[in-house]
Every structure is written in structure tokens, then in C-alpha cells.
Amino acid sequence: MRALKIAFITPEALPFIKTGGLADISGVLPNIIAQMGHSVRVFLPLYRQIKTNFANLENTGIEITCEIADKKYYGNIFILPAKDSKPEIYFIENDYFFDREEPYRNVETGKDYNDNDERIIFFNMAILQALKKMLWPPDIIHCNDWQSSLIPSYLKTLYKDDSFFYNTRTVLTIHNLAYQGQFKAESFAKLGIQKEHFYPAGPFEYWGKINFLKSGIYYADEITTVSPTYAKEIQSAGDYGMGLEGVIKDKSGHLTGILNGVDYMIWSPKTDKLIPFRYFPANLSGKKKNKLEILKTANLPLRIEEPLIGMISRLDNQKGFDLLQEIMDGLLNLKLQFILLGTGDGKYHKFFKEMEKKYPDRIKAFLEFDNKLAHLISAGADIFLMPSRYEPCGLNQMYSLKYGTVPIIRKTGGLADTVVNFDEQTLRGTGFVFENYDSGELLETIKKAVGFYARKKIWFKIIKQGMGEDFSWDTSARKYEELYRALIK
């Protein structure tokens, strides 16, 4: 079978820029697809952080001109040349839009930039122009989240009669439906799309506003989400469908859930260079040493026989912190210790600082993000906690399984697809699962896990079953390849 030409569009990707899990995926998936023999080109905005950290970028000489609301904006296309079978990485340059301290929001106010609509319109327009100037018509344009959702919309409107894209098909991956790119109705005029496309309940309109993600879902040839369960959940109302369940249900025949993978070159206790002691299933002595190391780092008593619960998360209601707040006293009155790493809502920063003062020998909250510390918590903790209200995929539960850190999760999204509830009758399972979004049920599940921690023989069995799970990217990448090929037939 012939190699495909795939343009991968993303607002962030490691090692260039990261604000969330999308960057992890965008940093790995294109590489694997390229290694499978396909021609892959990745497109990102040229943010200030990228300009500063990657001085070896080259100007391709391709110039871009986009008209937005009767104003012309100019840009250039930069490239990080490909090595071996890696994809070529292209960057859309426009200092007015992208030379800022943060990708999406003002650091001083904490609010989104007022011109995020124009910034994303420029990014999407520029990519389609760049592809034409490169004389490189892709078989597939793989878009990610609302920041590239205008590309399917443009191809089915402004470019619908353009022979250059005649054989191009689009895939839109929804990583988190909560982020949709909603703007005032006046923003529609900036798109350059005929005004008859904006009407009540139409592709772009959403309760009197414009919704970039909705338009992408409507116009994309195929929609994917980052786990099979999440693909089902987002067709229902409430926390899952986020108001778009109707348009998603209409596209259900073109909706596929493909689980995100894990890069085991980075996340494996056998080879991890960021932890002081490496280990593997046949010899877990290194895990105990890492536990001592993280307890010392947290300045907590070295109670090695008590379970240590770890949590690495954005501090937000979506992640279950409202439940945790309700049970924290009951949790910390159990014989255990708790370490948290993350930042987020100020009320939770304040709450965990209060908990530290109240239980100085039980809890440590690192209210920051530190990648090295994240690896050490994954390796040193006995239990990993993810009580999410909803979770499109989640990566930390998959990391924790490989590190022999038993996850406690709520049965939702990718968490439900990756963690098997332990069954005492069959002795099968990789973690502990609760179903209802209820603080009492969460606390009972934690107590159950703590009880099994004392039963060392069973606990080691759970650990080793988890470490034996394989969520590598190979399987997921093959599913994307199959989807691409089915689209171009």
C-alpha cells in the first residue's frame, strides 16, 4: 500500500510547547505514523517560547497573507528539518498574534486573550495557504480540538471547489469537549465565509454565538475522541456532551474512540532517568527506595509501612477536587500519607495549605508543576488517585500502572477503558474503581484499597498485573492508519 501524505495540525506539541495532555499526544503520534512509512508534516503556531528555545528553526521563504475583518495580516513559515523518519515540523509565524508570554491567556489577568478568535482564524487560514504554496496536497489533514476546527469548515465552504484539495479528507480529534472556541456572533464575519452559513442551529451558530468546534464536528469527514468510552459519553447531555451532544449524535456514524497511548521510552520505571532508583516487576526494591526519596523530599515522616497516596493533577472540579475536599479529614485520619502535585483553582490552593497545617505529618501539597517530581511521585507512591468527574482519556493512570502504583479511579472516559476493578474472588484487576460521582463512595473505595495494601501477597499481585498492561502507541497508531486509509478509499 502506498504511503500517505498527512498534515497534522495542533496548537501545542512536545518538546515545543505544552499546556495540557494534547501536547504529549501531538509530540508522539506524528512520529510513530512517520515511522510507519508515511509522509507527515506537523503545523504549530510559532509562539514566543518556541522562538526562544529553538534557535535552529529555518525560514522556508513561504509568505502568508490573510485578510481578517478587512485587515491584512502577514506571516512566514518556519521549519525544523526532519531527521531520519521523523516528521517535518512547520511553524506559522506572526509576531502580532503569537509572540506572547502564554499561548491562550493573559498572564496578568488570567483571562483568555480578547483576540483569540482572530489568532485561530489566522492559524487555520495560514495552514491551507501554506499547503498550496508547498505544492503538497495532503491525503489527510488531522485536526486537533477547537484550535484547528476551522480547517474542515474552510474546506467545505471557501475551498469546496478548489481542485488542489479535491482528494483531501479531514479527521478531527476531540481531546476535551469542554473547550469549544466560543465567541460573539460578530466573529463570524471575520471568517470570510459566506454569511448564509451562519443561521440558528446551523454549523457555526451556538445559542447566538459562534462555536469553532461545532463547525469542525459538522464538517469533518471523521471525528475521533481519545477513548472509546468518551466517544459514547459525549453523545449524552450534561458534563459529557457539553451542549454539543446533538451535533455529535448526528455524526455518530463517523465517530470513533481511539485510546491515547503511552510513550514507554519516557514513562517506564525500568529506564526512567528522572527517578533515582529504577526497577521492574521481578524486583521492586527500587520502588521502596523511591518511596523513601519522595517522603524525604516532602519532609514527611518515613512511615514506609503506611500506604502513600499520590496525585498529580490540575486543581479543578473536573478532576474531583470538590469530592476530595468533602472527605479530606476522613481520609487523613486513616493510616496513610498523601502527596499532591499540581496547580489550578485558588480555592484549592488555599484548602490544601490549610490541610498541611492541620496534618503536617500526613500531607504535602506541591502547588507547582515539576516534571521530575511527577516522575518521582509516580514511582514512589503506592496508590494513585484520579476521582475525575469526567476524563476524556487520562494518561497518569496509565503511567501509574506501569510504575506499580495502584490507581483509584472513577469509572468514566479513558479511566474506565484502562483500569480493571480488582475482584477478590478471581484475584483479577489492576486497580480500584468507583462508579457514582459521590464523596462517600470515593472514601469507601480508598478504605478498600488501604485494606488490601496491608495484605501484601494480594497487593503485589495487583501491582504486577498493572505493570503487565501495555498501552503503547503502536496499537493506537495502527487504528489511526486504518481510519486514514478507509477515508481515502
Given for the second form:
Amino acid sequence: MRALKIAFITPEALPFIKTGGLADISGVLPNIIAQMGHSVRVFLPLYRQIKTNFANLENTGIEITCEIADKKYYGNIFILPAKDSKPEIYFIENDYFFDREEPYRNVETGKDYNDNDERIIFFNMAILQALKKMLWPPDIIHCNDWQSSLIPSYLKTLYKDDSFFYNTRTVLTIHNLAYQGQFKAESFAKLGIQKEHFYPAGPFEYWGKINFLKSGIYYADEITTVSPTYAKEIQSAGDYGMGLEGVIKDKSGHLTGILNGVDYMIWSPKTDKLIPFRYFPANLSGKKKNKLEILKTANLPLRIEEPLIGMISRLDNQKGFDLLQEIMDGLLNLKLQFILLGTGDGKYHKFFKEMEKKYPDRIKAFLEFDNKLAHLISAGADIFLMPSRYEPCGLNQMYSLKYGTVPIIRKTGGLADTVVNFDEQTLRGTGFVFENYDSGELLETIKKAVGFYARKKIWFKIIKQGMGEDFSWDTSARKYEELYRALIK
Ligand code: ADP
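Beyond the form predicted alone, can we have the form predicted together with adenosine-5'-diphosphate (ADP)?
After this comes the whole thing, all chains and molecules, with the earlier chain placed first.
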């Protein structure tokens, strides 16, 4: 079978820039697809952090001009000097749009940049221009989230009759339906797409606004999302469909849930260079030492016999923090310790600071983004908590399983697809699962887990069953490959 030409478009990817799980995925999936023998080109915006940290980027000499709302913007395409089998990584440069402190929002105000519509229009337009200038018509353009959702829309409108893209098909992966790229209706004129495409309930219109993700879902040839359960959930209203359930249901014949994989080169306690003590299922002594290390780092008393609960998360309503708030006193009155690593909503920063003052020997909240610390908590904690309201896939529960850190999760999305509830009769299972978004259920489940933590033989069985799970990328990458092939037939 012939090798495919695949353009992978993403607003973030490791090791260049990361705000969430999308960066983990974009940092590994294109590499695996390339290793399968395909020709892959990844496209990212050239953010300030990338410019600073990757001084060896080279200008390809390809120049871009985009007209947005009667103004011309210019850009260049940079490339990371590539090793042979790796995908080629391209960066869209325009300092006015991308040379900023953070990718999406103003650090001082915590609000999204007010020209995010123009920044993404530029990014999407620039990529289509770049592909043409490279004389590289892809078989597949794999888009991710609202930040590349305009590409399918442009291909089916402005570029409809362009023979260059005649054989190009699009895949749009939804990593989180909560982020849609909604702007005032006036933004539509900036797209340069004919007026007749903007009409009530049409592909771009959403309750009097323009919605970039909606247009992508409407126009993409195939939609994927990051777990089978989330693929079902997003066809229903409320927290799941987020108002787009209608357009998603209409495309249900072209919607697949493909579970994200884990990059075990990065997330494995056997080889992890970011933790001081490495370990494996047959000898967990290193795990205990990591626990001591994280307790010391957190300045908590070394109560090694009490269970240590860890949490690494964006501090966002999605992640179940409102539930946790309701039960935090009850929780910290149990015999356990708690370490949180996260940034986000100011109200949760304040809340966890208060909790630290109230229970200084029980809880430490690291209110920052720190990858090394994330690894140490994954390794050192006994229990990992992820009580999400909804969770497209979730990565930390899969990392935790591999690190022998027993997850407590709510049965939703990718969490439901990856953690098996412990069954007291059969002693099978890898974690503790609760069903309803209810703080009482959450507390009961934590108490249950803490109860089993004291029963060492059973606890080690649960740990080992979790460590034996395998969510490596190979299976998922094959599914993407099958999808690409089916599309170009
Ligand atoms: P989401 O993408 O919704 O934030 P995921 O579970 O899919 O959630 O991915 C989150 C990723 O970001 C994980 O790799 C996690 O370890 C990492 N992460 C989240 N918050 C922090 C933090 N404060 N410091 C370091 N890593 C973090």
C-alpha cells in the first residue's frame, strides 16, 4: 500500500508548547504515523516560547500573505531541522499574532486575547497557502480542535474548485467540545468566505454568533474524538454536546471514538528520568522512596503509612473541583494526605490556599505548571483523583495506572474506557469508580479506596493489575491509519 501524505495541524505539541493533553497527543501521534512509513508534516504557530527555546529553526523562505478584514498580514514558514524518520515540523510565523506571552490568553487579565479569531484565521489560511507553495498536496489534513477547524471549511468553500486540493480529505479530531471558538457574527466577514454561507442554523452560525468548531464539524470528511464513550456522549445535550449535539448527530455516520494512547517512553516508572527512584511491578520499593521525596518537597509530615492522594489538573469546573470543594473538610478529616498540582480558575487557587492554612499537615497545593513535579506526584502518590464532570479522554488516569497509583474516577468519557472498577467478589479491577456527579458518592468512593489501602495484599493486587494495563499508541495509531485509508479510497 502506498505511503500517504498527511498534514497534521495543531495549536500545541510537545516538546514545543503545552497547555493541556492535546500537546501530549500532538507530540507523539504524528511521529508514530511517520514511523509507519507515511510522509507527515506537522504545522504549529510560531509562539514566543518556541522561538526562544528552539533557536535552530530555519526559515524555509516560503512567504505568506493573508487578507483579514481588508488588512494584509504577512508571515514566513519556519522548519525544525529534521532527523530522517521524524515528521517534518513547520511553524507559521507572524510576530504580531504569535509573539505573545501565552498561546491563547492574556496573562494579566486571564481572558482570551480579543483577536483570537484573526489569529486562527491567519494560522489556517497560512497553512493552506503554505501547502500550495510547497507543491505538496496532502492526501489527508488532520485538524485538531477549533484552532484548525477553518481548514475543512475553507476547502469546501473558497477552495472548492481548486484542483490542487482535489484529492485532499480532512479529519477533525475533537479533544474537548467545551472550546469552540465562538465570536461575534461580524467576525464572519474576516474569513473571506462568501456571505451566503452565513445564515441562521447554517454551518458557521450559532445563536447569532460565529462558531469555528461547528463549521469544522459540518465540513470535515471524518470526525474523531478521543474515546469511544465521549463519542457517544457528545451526541447528547448539556455538559456533553455543549450545544453542538445537533450538528454532531447529523455527522454520526462519520464519527469515531479513538482512545488516546500513552507515550510510555515518557510516562513509565521503569525508565522515567524525571523521578529520583525508578521501579517496576515486581519491586515497588522505589515507589515508596518517591513518596517520601514528594512529601518532603511538599513540606508535609512524613506519614508514610497514610494514603497520599494526588491530583494534577487544570483548575477548571470540568475537572470536578466544585464537588471536591463540597467535601474537602470531610476528606481532610480522614487519615490521609493530599497533594494538588494545578493552575487555572482563581476561585480554586483561593480555595486551596485556604485549605492549606486550615490543614497544614494534610494538604499541599502547588498552584503552578511543573512537568517534573507532575511526574513525581504520579510516582509518589498512592491514589490519583480525577472526579471529572466530563472527560474526553484524560491522560493522567492512564499515567497513574502505569505508576501503580490507583485512580479514583467518575465514570465518564475516556475515564470510563480506561479504569475498571474494583470488584470485591472477584478482586478484579484497576481503580475505584463512581457514577453520578455527586459529592456524596465521591466521598464514599474515596473512603472505600482508603479502606482497601489498609488491606495491603488486596491493594498490591489492584496496583499490579493497573500497572499491567497497556494503552500504548500502536493500536490507536493503526485506527487513524485505517480511517485515513478509508477516506482516500
Ligand atoms: P486536559 O487536556 O483536559 O487538561 P488531560 O488529562 O488530557 O487533560 O491532559 C492534561 C495534561 O497536562 C497531562 O499531561 C497532565 O500531566 C498535564 N498537566 C495538567 N496540569 C499540570 C500542571 N499544573 N503541571 C504539569 N502538568 C500538568
